[in-house]
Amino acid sequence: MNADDFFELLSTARSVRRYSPEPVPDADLAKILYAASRAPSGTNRQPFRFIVLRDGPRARRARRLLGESFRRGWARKAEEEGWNRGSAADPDSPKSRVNRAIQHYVDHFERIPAVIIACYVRYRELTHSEGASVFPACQNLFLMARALGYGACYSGWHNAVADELREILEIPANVELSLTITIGKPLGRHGPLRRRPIRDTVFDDGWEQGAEWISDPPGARLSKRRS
């Protein structure tokens, strides 16, 4: 893969929430997780761990628990943030499309081919930067899944049932449940992504100091500015 191919991969690696029920073969899952294991971490301690939930007896219990938590989490978020109101009435609006995608995601959660709990083995007191030693591994996983033709999505709605998950999966007390990642063949297509203009997010020599040397490439799809 040359730099242009990799740029295209990055530009089309959107969060995928609709999956085919087709299983993820062991060989592909192994490549995806190997890529995750190559990520950098603080002083190379490699404190990330991944629990794969597919068809085992404990996995089925955990997936049911997660599905219930995800449905409650989305119902609460949709109500609090008005995802069912305003422009959501227009079925072609971005808000409506996101609303439908997430509703499909939570409604079919137990059917997602592979669910992965990304964990962090704590070796010191809680710090503001500990995510730097687990989230790069998650992004490696995300991008390798895209490279193999799969879709993935991150979520934190497992937090509401973290204690129950610990019990089902026998996760030690010093291990944090950092992220839930779902993987499967997408029902639909990848990308392109829609993001804020690059000059909204990159500053030069100080906060909100415009970086005149950077601009969005031709054809970039831009989202509306939001606070």
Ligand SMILES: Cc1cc2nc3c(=O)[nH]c(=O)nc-3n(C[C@H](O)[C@H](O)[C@H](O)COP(=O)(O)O)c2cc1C
The other form holds:
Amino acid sequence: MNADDFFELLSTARSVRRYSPEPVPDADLAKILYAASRAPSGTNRQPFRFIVLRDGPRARRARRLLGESFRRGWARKAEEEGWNRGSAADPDSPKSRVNRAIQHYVDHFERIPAVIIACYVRYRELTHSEGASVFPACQNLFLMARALGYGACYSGWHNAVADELREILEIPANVELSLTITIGKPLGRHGPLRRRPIRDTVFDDGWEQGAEWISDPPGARLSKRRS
Ligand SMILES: Cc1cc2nc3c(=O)[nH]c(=O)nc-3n(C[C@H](O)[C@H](O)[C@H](O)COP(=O)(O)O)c2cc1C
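What would you give as the form predicted together with this ligand, now that the form predicted alone is on the page?
Following is the full complex, with the preceding chain placed first.
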């Protein structure tokens, strides 16, 4: 794969929240998780762990619990952030499209082919950079899934039921449940990412010092500025 192909792959790895029900074969899941395990971590301690939830008896219980938590999490967020107000009245607005995708995601949660809980084994007191040794592995997983034609989505909506999940899955107390990652074949297409103008996020030689040497390529999809 050349650099342009790789760039294209990561530029079209947007969150996929609608999945076909076909299962993810073990061989693909194995590649995806092997890719995750190749990630860097502080002092190469590799404190990341991944719990795959498909159709085992404990997985089914955990997925039911997660489904309920995701639905509550989205209902609360939608209300707090006004996802059903303003431009949500226009069914073609970006807000409405994302709203529908997330509603579909949480409503069909139990049918998502593979749910993975990314965990972090804590080996020292809580530090500000705790996630830094687990999130690179998550993104390796995410991109490998994309490369194999799967779509994925991250979520933190497992947090509200973390205690119950610990019990069902026998997760020890020193292990943090960092992220939930869902995977399956997308029902729609992979598509381009929408991000802030690149000069909003890259500075040169000091905070908010313009980096004149970088610009968005023609056709890049830009998201609105939010403080
Ligand atoms: C740490 C983290 C937590 C996220 N939590 C959720 C979530 O709870 N529910 C959800 O639908 N998407 C979640 N996302 C996905 C983001 O909403 C998504 O990546 C972002 O809106 C950009 O959209 P894109 O990935 O399609 O480009 C999360 C992403 C990250 C990195």
